[in-house]
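Just one chain is shown here, as structure tokens, and it is the form predicted on its own.
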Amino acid sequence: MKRIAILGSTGSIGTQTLNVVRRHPDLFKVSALTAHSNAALLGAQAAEFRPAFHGLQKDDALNRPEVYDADIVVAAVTGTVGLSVLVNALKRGVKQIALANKEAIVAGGDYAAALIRNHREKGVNVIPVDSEHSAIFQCLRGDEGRELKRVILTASGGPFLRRDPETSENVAKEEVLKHPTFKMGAKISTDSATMVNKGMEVIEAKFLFGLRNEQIDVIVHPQSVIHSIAEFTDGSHFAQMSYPDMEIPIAYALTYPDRVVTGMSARPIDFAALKALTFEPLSETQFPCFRLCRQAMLAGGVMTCALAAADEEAVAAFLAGAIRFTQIYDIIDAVLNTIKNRPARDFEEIMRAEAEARGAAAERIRALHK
């Protein structure tokens, strides 16, 4: 019986998370639930599955000791705030921590890598719930990469990949938050339609895999059955396959090394069925915010946490009303421009540069607003 402590619980990951823990009741028990803001999605979980403690973001819950008295912390909170979740579970002796929050890794840098690393040569495992890097993450099992030529990460293209870019402006929100293959929150809905979220996802493997920048590449593929391919020096290309169903990789996450039925991962795939898999370009031009996230990559030191603040920042904005879809990229691209890059040597640095992004990124909206 492993205590698990979802932090982040009333989200599409949270949820789901849930889902699995119930179909399992042998293996988990709850021992800690957060949330954001949804207070009564949060009680109505507590009553169920009676944890020892909950409590809400702006009560200052994900600092509770107690809420790091666990066996697994499931990361799932939204947003750049994934770096402190990720520092305190590892600072306070968690063993297992299923990754949810690619913003901890895309803020931290190198500071966070070298910080998983470290512990994970004290046995600890911090094991990726993104279905793309759970993907990587088992086509790599057994391999300490030696021998890894490349990975390849798929992503579906979102709800424009047909869409001439030059309609998008005046998108209404529904139409961005309706993702063609995965149901989501709408933080994570926006970052696909803009492909930042498949950018993120490059500098997050960067991180967690300790590749170089060339080794990462992206290829669209809509039918989202093939989640990451990854590539050796023999010419050997083992690819990780399903459904789509996130329940698939937070139940490997939270039962690693071993594997449960759950989900959909009782239903084989029908290959005969789906009588093709396609694959084409990612389009820089199509997805410019992509370009974006490459750039920021590159630069290396903070410049990867301005990032992901900024896109936060803009998000928030479009989601609110306060600025148009094709807006997001003219704020990202002018906190880039305007943050100093340095090291990420500590968090302490990286809050400050965070601080900086937020900052220039609620400049550039009001710019926009008026």
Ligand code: NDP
Given for the second form:
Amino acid sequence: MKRIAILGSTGSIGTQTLNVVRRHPDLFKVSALTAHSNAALLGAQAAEFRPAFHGLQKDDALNRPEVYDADIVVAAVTGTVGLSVLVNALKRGVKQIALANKEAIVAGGDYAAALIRNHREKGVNVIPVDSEHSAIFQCLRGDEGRELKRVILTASGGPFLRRDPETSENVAKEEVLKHPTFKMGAKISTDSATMVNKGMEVIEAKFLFGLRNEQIDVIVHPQSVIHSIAEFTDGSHFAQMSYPDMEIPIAYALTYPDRVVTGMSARPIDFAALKALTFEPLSETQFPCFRLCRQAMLAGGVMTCALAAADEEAVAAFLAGAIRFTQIYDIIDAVLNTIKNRPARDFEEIMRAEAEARGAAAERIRALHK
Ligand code: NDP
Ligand code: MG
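Now that you have shown the form predicted on its own, what about the form predicted in complex with the named molecule?
Complete assembly follows, chain above in first position.
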């Protein structure tokens, strides 16, 4: 019986994690649940799962020691606050972290990568939940990645794959939140529409798997059946496939190295019904934000943190109706041109860069209103 703490339990990943727990009451006992402000749903979850602790952000839930008294911590919060979750969990000796929150790795950069590496040597597992990274993690199983040549992350293309970018300026929030294959939180849905999500996933892959920039490619694959591909030096390519259902990578991160049945995993893929799996290149003209992510990754240092923080501010402003969709690009671009780069040496340096980037983004958002 594993004791599991779910941080961000009221969100898309959080509630799907609880679905996995519900299916396997013999394997898991919920020890803690946290949310930002959705007290009603958190209360209902606490009544059902009876954790020793549940709390909201106003109670400083993510910094409470009892939250990390667990065998597995599921980092399902959204935004760069996830870096504190990762650091807290590792420092408090949690042995297994199911990491959905990609912003933790993007913001944490070299610092987060080194922290994870050092803990891995002590038998601590940080297992990605993001479907692409779960796929790569599974493709590398039984191999330490020594002969890995490159990874190819698949992208559904999001809601605007076929949209003429000239018409993007006035897209409504409702169109952005309508993802073709996944039902997700508002922040990641917006990131999928701008392709910042895929850009952040490229950065996440670099730091999680210790890859060089040029070892990470992206291909658009609208059916979302192949979740990513690992290419080895002999020309062999391994892909992980399933119907798109986040319960599958969530369950894998909870039961690794074992596998359990959950969600759609009991349903074999009907290849004859699928008929074809298709692929096409990702257009940086169509998705200029993707280029900004690559640019931040190439710059390294605290620039990926600046990217994550600027994006979070820009997306919040878009969702609040304060800026237009295409201005998300302008804000990230402006912030990347404002922040002075330096190494992502330690947590404090990253927190300073994050605050600077948020300040610069807020200033830019105000300027757009003048
Ligand atoms: P949601 O917005 O649906 O849920 C976010 C959760 O985190 C909620 O429980 C929310 O609480 C809580 N939360 C939000 N902000 C804070 C904060 N500042 N402090 C503490 N808690 C907070 O997001 P998703 O579940 O879609 O995504 C979570 C993470 O997983 C993201 O980093 C995303 O990129 C990643 N991910 C998600 C996928 C998906 O399919 N949804 C796929 C791959 C990765 P409240 O409800 O009270 O606001
Ligand atoms: Mg993903």
